[in-house]
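First, one chain by itself in structure tokens, the form predicted on its own.
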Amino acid sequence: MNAKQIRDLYPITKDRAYLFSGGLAPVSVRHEKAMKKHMDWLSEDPDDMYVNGLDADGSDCRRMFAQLTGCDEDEVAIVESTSSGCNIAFDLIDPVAGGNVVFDDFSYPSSVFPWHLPPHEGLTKRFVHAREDGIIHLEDFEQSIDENTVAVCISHVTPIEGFKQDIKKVAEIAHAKGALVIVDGAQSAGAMEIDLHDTGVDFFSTTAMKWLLGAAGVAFLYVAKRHHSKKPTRAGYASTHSFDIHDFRLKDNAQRFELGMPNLLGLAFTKPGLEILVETDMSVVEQHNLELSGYAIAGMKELGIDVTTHDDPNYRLGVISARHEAAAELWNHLHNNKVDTYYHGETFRVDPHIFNNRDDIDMLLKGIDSFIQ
């Protein structure tokens, strides 16, 4: 598929710029289609659905995620969000007496405050701090990371700032002082052309409800093979080889990481956006993305918007940042006039994805010129 075939596929965008990708993603036909397949199942025969129907949509999902970044299906948990995948990456870690966990400025909170709990909370906490020109630089990760430390926690592009991170080079500095990598991928997956086998990262977690146009409450944990012998701290049916709870024996993939039984209605929300992006070229996605937030990135600053997002398409990718003193304000101006983005507190932004084009942009642009006017 392309960009146009992609675009007619979603109603809003005959009425809306929707320019928040990195959010929710909006709706399609086929989601809708896939929606009313669901929930006609569960009212007409339920059972027959728990029957032949339970596993298809999970199993399916699994098998595109991992298609989508360059890994195994058996590498591949279905979680319930970024951060529950985080968090089982964070226990599969020994604490060290000593040891110390690197982060950088950017990391997102979730992935950051489990370290503060038992039985982590001992481990010093380092940060990488950015330079003035908004880069985070591997020279400076490499003088943070020593042979104590037990892992890296870093966000393949930040979602405050819009920095993309290099973390196969990140993964080839911590793996050299023996520790490990954890990702926070909700920004980038469904984004970018991503091989994770490649990067060499040791985990990677992402939801479905942003780029890779799936449902909230819909998540995907890759852990990699080299990980697979290691114990979860919790353990269900879906854990397991048997339902026997007499024979306990776990399983010998990234499956081992499930409890139990899935959001089914939102795997069958997630199913027809993880099927467009499979039936599009993830490198015509990911340069869609960058001509579309460089382009919005000079109309920004054209009209004085203070754009904290980095220029260089090698440090950023779909999301644009900006401040603004009256951010809420720019937000419901631009809201009202069909244009949807995103603010936090003076925090201003904007992401673009496959199904927009430079109309929208340029509605974007229009918005921001009247509100300053």
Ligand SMILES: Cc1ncc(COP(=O)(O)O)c(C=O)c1O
Given for the second form:
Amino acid sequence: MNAKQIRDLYPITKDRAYLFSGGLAPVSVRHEKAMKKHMDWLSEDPDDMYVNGLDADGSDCRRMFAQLTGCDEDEVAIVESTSSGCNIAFDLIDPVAGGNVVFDDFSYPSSVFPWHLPPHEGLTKRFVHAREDGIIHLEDFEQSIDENTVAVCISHVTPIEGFKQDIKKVAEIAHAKGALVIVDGAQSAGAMEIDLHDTGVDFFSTTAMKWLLGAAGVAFLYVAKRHHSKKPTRAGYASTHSFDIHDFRLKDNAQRFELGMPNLLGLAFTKPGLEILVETDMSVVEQHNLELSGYAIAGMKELGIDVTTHDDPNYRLGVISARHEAAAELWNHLHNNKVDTYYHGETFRVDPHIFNNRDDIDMLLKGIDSFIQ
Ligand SMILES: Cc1ncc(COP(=O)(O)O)c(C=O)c1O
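How about the form predicted in complex with this ligand, since we already have the form predicted on its own?
Below is the whole assembly, all chains and molecules, this chain first.
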């Protein structure tokens, strides 16, 4: 599918410029159909949905996520949030005495907070700082990671700065010192080409509700095959080979990190979103998003907006951030003019995706201009 065909699937594009894919995916006609089917199913025959619906939607989503991110199905656990997936990965890391864990200035709270809890609270926390140019430089990772580093926990693309990190290079640096790499991919998966095997990262966790065009309450945790023998700290019937309480054998794949019933309606909503991306070349999605974000950055700068996200496509993707002291008012003005964006404090954010086009960005720029006037 091409961008125009995808746009046609999304009713919201007829009325609004929806530029909030870094937050929540909107509904396409395929999603509407899938949800109707599942609501009817739950209404008329929940028993059949329980028996026949779960495996279909769970395994299809797992397969398509693997296809979209360059890994194998058996390396994917279906979990409930990015934060939950990151926490599962952290639990697998031994809290070595005298060890340290490395983050960067832009690491997401859910990648940092768990390290304040047992058994990891004794590890030293090191932060790699962004330089004046707004870049977290690889040389600075090199300086901070040493033989006592147990893990490096960073975001692939950061939600406040819109900064894209080269996770393959970070993994090379970390692995050379024996540290594992856990990546929060909430702002990258579904927005760009990703080959997890090629990146070499150990764990990668992402929600379905943003760029993957799926639902809140569904997320994917990639666990590289070499970690499949690691023991989870929790177990449920979904983790094991058998339902027999006298036969405890963990699955030999990433499903050992699943516990029980997944979010059935969430999976039903996620499947059509993943299908849309699978039917589209991810390199086309990435190029489209980079082109639109570049167009938006240039237009916003022309209007005097203090864009903080990098111009250089090597350091950005779909999230464009700007500093604005009246970000809330700007958001409100745009929202009233049918342009959906995001703000957090003084950060104003715009996230174009594959169903957006230049008309949406022009609507945004017109709205910003009228706000300034
Ligand atoms: C980089 C990043 N990580 C994690 C999250 C939160 O994801 P979840 O609610 O699935 O834990 C977000 C949400 O905005 C995000 O941008």
